[in-house]
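So this first bit is one chain, no partners, the form predicted on its own, shown in structure tokens.
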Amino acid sequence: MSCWLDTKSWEEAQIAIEESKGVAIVPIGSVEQHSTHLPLGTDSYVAITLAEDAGEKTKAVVVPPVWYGWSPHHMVRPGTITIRPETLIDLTYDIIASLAQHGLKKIILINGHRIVNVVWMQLCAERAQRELGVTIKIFDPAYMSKDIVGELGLGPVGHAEEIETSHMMYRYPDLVHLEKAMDNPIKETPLYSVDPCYIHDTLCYVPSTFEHAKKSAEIAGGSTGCPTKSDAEKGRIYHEHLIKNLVAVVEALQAQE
């Protein structure tokens, strides 16, 4: 049976509840521009995979998702939608406090959306720990990725790169179209760097404003870094990695009394 909440009915959906010993997973993403070569919906695809692979191995219950974001730097391209991050706290707490109603109090809120959500998801967390009394993991994965796309030389982090891309490639491959890929090599900058995995030192990430946004959208279609170099087998690998580790995230919130 579907590990998503939404394809029960009620009495379906409190079998599932009582089976996932209190797990929820709600994947969260975004609608914004991903270049030429990926679907607006790229972020949240990443959530949605992630949780439904997930979800099927533990019995977690699986969230319809949270598809948009916090994404005004992506305006410069049509098709992006963003919401305020106000507005998103408001709504993932929403969220939260139905789930806990109905007993899902340990709840892995998965972003698909890089660094820009992060911000807002710690805040919605932590107001939803303290006034719910739930458990709230927060599941990124370029910080649950740092081993993997190291060992598998992929470049770093930047948007619609050879990361997502490969990751795309092994998801959702209709969906990609590689031969529209453009490089925008991420230049090294001193004391700053939006990629977790950077080992030296950096300022705090601010989103992009709108003028260097298009500067970028401008010089290779809204890409930063070199997706040509994307491969699907490297996404297989990346996928699996995550995966592995999101049930061991899950498995032991479904330890805890």
Contents of the next structure:
Number of protein chains: 6
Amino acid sequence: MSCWLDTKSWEEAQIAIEESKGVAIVPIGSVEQHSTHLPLGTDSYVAITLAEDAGEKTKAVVVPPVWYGWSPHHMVRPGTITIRPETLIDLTYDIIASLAQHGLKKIILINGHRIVNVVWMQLCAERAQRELGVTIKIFDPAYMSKDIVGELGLGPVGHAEEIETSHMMYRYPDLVHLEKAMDNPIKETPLYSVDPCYIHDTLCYVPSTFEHAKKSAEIAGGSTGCPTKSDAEKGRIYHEHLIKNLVAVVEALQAQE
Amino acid sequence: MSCWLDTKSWEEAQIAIEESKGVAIVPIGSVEQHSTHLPLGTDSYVAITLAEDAGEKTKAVVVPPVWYGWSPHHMVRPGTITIRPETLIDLTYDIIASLAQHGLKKIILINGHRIVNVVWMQLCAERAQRELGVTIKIFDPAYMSKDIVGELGLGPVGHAEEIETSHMMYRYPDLVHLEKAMDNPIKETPLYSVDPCYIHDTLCYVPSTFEHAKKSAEIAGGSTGCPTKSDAEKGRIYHEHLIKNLVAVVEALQAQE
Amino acid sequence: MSCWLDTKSWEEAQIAIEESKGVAIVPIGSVEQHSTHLPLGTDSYVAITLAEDAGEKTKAVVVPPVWYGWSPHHMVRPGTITIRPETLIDLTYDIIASLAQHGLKKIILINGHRIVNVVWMQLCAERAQRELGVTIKIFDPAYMSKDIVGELGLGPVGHAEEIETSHMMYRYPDLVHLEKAMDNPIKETPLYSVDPCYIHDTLCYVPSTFEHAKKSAEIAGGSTGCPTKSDAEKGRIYHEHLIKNLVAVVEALQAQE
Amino acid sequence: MSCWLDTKSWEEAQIAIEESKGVAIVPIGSVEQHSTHLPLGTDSYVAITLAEDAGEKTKAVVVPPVWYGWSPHHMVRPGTITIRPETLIDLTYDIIASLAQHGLKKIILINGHRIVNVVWMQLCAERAQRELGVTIKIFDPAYMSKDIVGELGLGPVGHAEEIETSHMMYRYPDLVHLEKAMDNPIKETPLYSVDPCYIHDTLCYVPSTFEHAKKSAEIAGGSTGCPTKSDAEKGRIYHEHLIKNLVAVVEALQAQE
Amino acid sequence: MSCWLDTKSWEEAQIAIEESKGVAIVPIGSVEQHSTHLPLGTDSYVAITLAEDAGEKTKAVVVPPVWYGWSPHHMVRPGTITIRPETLIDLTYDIIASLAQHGLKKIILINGHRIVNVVWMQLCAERAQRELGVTIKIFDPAYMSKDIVGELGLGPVGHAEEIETSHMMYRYPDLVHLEKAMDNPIKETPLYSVDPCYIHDTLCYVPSTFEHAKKSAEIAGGSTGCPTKSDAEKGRIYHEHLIKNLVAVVEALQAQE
Amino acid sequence: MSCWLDTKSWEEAQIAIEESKGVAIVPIGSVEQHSTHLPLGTDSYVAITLAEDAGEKTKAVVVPPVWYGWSPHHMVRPGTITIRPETLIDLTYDIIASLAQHGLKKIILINGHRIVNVVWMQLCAERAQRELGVTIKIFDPAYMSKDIVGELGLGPVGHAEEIETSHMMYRYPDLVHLEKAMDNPIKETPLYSVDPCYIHDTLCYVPSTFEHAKKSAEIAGGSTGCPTKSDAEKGRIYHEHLIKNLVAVVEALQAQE
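Alongside the form predicted on its own that was just displayed, please also present the structure of the form predicted together with a further copy of the same chain.
Below is the entire complex, every chain and molecule, led by the chain shown above.
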């Protein structure tokens, strides 16, 4: 039977909640430009596929995705939709509160919109833990692939770069137009890097301004990084690495009393 | 090519926006108990299938669904998720504001969660029209099937009743367990009816309290109405009636300068 | 003794609360243009006279009116005052919370501003019922006169039309300038009607935009409908029909334990 | 013709706005216990009668009253209704914004609920002046009778005391039950007084806590002060003093370009 | 040992809280133009020195200052920083809530920014008393020096006038440039005064508009009053008077059970 | 002359703003338990000393500190004060907006409360950049000492550990009680680390729950890490490393047109 909550009647949901040992997964993405070779929904697809694969392996309950994220810096390209972070906090808080009321008190937020959504999720998670007595974990692919990305010879985290593209090629090949990919190699800036693997001194991440994002989008269609180096097989290894970690997080939560 | 925005790159989105003549469709549903024979996601599925069919017939741009709605009265059964209406207003407002920024200024909100979500959508629509200079239409299946429901011999609007069930049988037969359906015929109350076809004096709709909803859910698993009388063929006629109306709304908007 | 709370000392209020069996009536109106023949306060006057007549017949406690409503679409004419719906929700919530603290836990909101105010009242009523354990009924003259309006040969609900004007002629004849009334017959639009008696398919109500309201106000001074057909005697029958219904609602609430 | 905006059609309002030279008066009161001898609506009646008398003498436009104020400390007695100050700010801000849009840009807020409502009115007034380019004056009877109260031999400002009672005896004699008045003489506390005429060192006013207000209400039915010393003739002089000042404020505003 | 909370470890704080008998002092100021002879931080310095001196004499716990206040009318001069009053309410509420959780339930807010900050502090104090069960006192130098200012021959409360300047000369002589002081004598306006010692009829205080404040700042660098008449010895007497009052307030709170 | 804005008259501020080339530094800390050997104000002292030293070297304007931060997880020990993150966002936004109005449009937020405050600062920074057209940098000592901490042989970032303690020993030796320091070595948890230097897969940071923080505080007085290994000389090198980086950020901003 499907791991998705929306497919179940409430009777089936009742059984699934028991079998899940109280663990739910909430996939959260974004609808934002991903250059000329990836679809706008990339971040949501990533969250959805991670949630689904882990849900099937573990009996965690997977709830319908939050398709929209915080993407103010990508409004420079058509199709991007951005939601205020305070609204995303309230939305996700209410999802968590409803789940908790039904006994799903150990919740994993999967952030398909690497790094950016983490910020408001942290505020949401703290409030939910304090007020609702739940346990929240934030699972972000960029932070959860630090061990593998170097091994695979993939470059640093950028946007629509070889990491994301390889992953999409493995899971959603029909939605990738690799022939349209353009490279925009990441230049090192003194005292600033968004890559979680970066080991030197750095300022903290703030989304780009409109002007800055516009300039950047004009260079290579909106990519930061080298998507032409993408590879479906690396995408597979990357995906399995993430799933292994996600399953480990689910099982650790299930093992808690 | 798919009518869904999330499947497109921003270049494809740019073309789709032009071809749409500025019309976007936002499917909005709910995740709430639909008795023992329908899935929790019923309202979202309804919004999604209406949006998709009309999108394909008209070149309107269809954006990813808002899966969660305002369902405080259905928290009595496991799996229901309810979001505060003020959060839903803010979320939908931001979706509209982003679409408007890309030239999609004529927007149809499809309410799969018949009658209930209409309330916050009206507040959202007025604010968006006034502040963003957009045109918003709220398309609700219950209000848009007044002409056909009587003809088909379907009873009044309730919950998980023969209208909704017939529709689901036609579009999502695998998710319907008709053998689990239980009837809970709608009793006429003096001075109160939620059915938009009701022609007599009535108080206005307010979602049930927890206590009242609980009592009601104990009778027939959460149905109000007679789902055992459902019929896939009636569902097909009902669906086509709605699509005809929805296409008419899209085309009227496309014809506006 | 007067049914109005504001005229009583707290000792008298204490007695009145007991005698009311816990039922209070809150008249809520608007201050908005009602064409050239009706006063700006029309909607508030309607709510006040309904509340007062029913209060006197039933011992329900009547509280001072909320004079201002949600009227963004009528700002096109001088004197209209509009309040944000979220503020009206908070205001009315606090009135309800205070009444509940004194034992008035069954509350009728009378909407003199037909159809429009209903929206925010629904959100307010649900929140109050859930958080405060009260019972809220929304009494709207347009929904409560469906049975009588046809009988009287009055046209559909518009604005400052023959229904509202007849009612004012019966209750506040000095404030009506029938000689200034201008007709603006309601044209049927495909797939849209605001009249609650309308039995065909329709989109849901959203207040007009400024531009649309302006055009409309230029035609007949702000009327939608045919006020020249108004008649005080029809107003009397309409009023008594509403009072009969309102008294029935009060008595049904008083009969609840 | 009446000075009240609600009695006018929009055409009459248009003329009245011109004749007012842009000045509007907003009466703001409260519904709160006023001991056993005065009605709950006392503060609103005070604001209404001041507004009306000054409106008639000056052609200022008088708008419908805000009946409810901030009265958390009087919830100890039945019938009191208290609104959160942030809601009152938003409500009054929207009234001002609507008036300003129609050309009424010099606005006097009359505070019938002496001293207490002033606080939120100050925040509202500053925001309105800054954002809307209007001029706001806050007219409070306690601050505007400092010159006359001593002359009349009335005691300090308390609650339902001889000042307020005398005023009500002059303007609303039918609503005063002087035979029920009980005295509760104001005791001087070191470093604290709420009376605006007090000339010594003092802490600033904060509404009493529930516990404190309860104790106080048990002594003399809710009075602080000596209402038995009230006198309708003193009430008349007091009223005329306030009207003289209010007319002076209106005329000063009308004289501004 | 220092009375400042921030200098203590939590073990030392635990002892200090016990010794304080539950009394904490929160100094609150502003960063705003104080003409050409006083520093921008004047109001904060005033609050800090009062808090510190009283803290040392009484064992009240003194917490780090809130440096920023509500100063919209002083944005006309460089360096002024203004915070929305609703934010200041929330900030101070959270400080109070945290202190209360550690047993500091009798809290004095010292307002170095005379008169202006009082408004939002009153709203904050009422909410905190009602929701948190604490006791709040608002100590404002202008209200607490009514007895001494006349005696010292200092003029009325204005801005950067001889009262404030004398006080700064006594406590922070290095930050005063008396040679830059310019006089701008306070002119009596009919029916308006901001001075708490004023004994005649008056409208209530509302911060000046930008335009008005600009005109005023052009006259004497931003002073209202006669700073050239300042005197350090008068500043000393004024300071000691305030400290005597503040110590009396602390001791009265400490004496409460 | 001092780099602190509060010490300047507005005339001096005007000159300082010009000389700063538009760069301001806002020190932001916390008041929270730092075990038994460090003061509650540690995080604010760190922000203040970094801001001051860099201000003096560069002519950046340094504004008064925001003493209070987001510390819900440290409420387990007396003296901790926590502010809601949404309030901190609003407060800091208003500071930035005021600075921008005076020409200080390149602003560095220094986070003395390592890692935790970063979250709300990111939301604040994005909103300020987008709405106010300013440039915001977030300078966090933990992220800006990745290069030096390993060299100095200091352990991972915890709380009140050897990094923070060494820094305080160098800058505020009188406030450190090293004899009270207790060690609580950081144990590696699978898939979770708060240290920004951590190079392996990890979940994202969420502040501890009350229960978890309580357990932790019972072990070593509130330390996480090994403060007994602290060393003032290492503190000096660490401080100078941070100042070098902070000066570089200021100068880079000053060099922008």
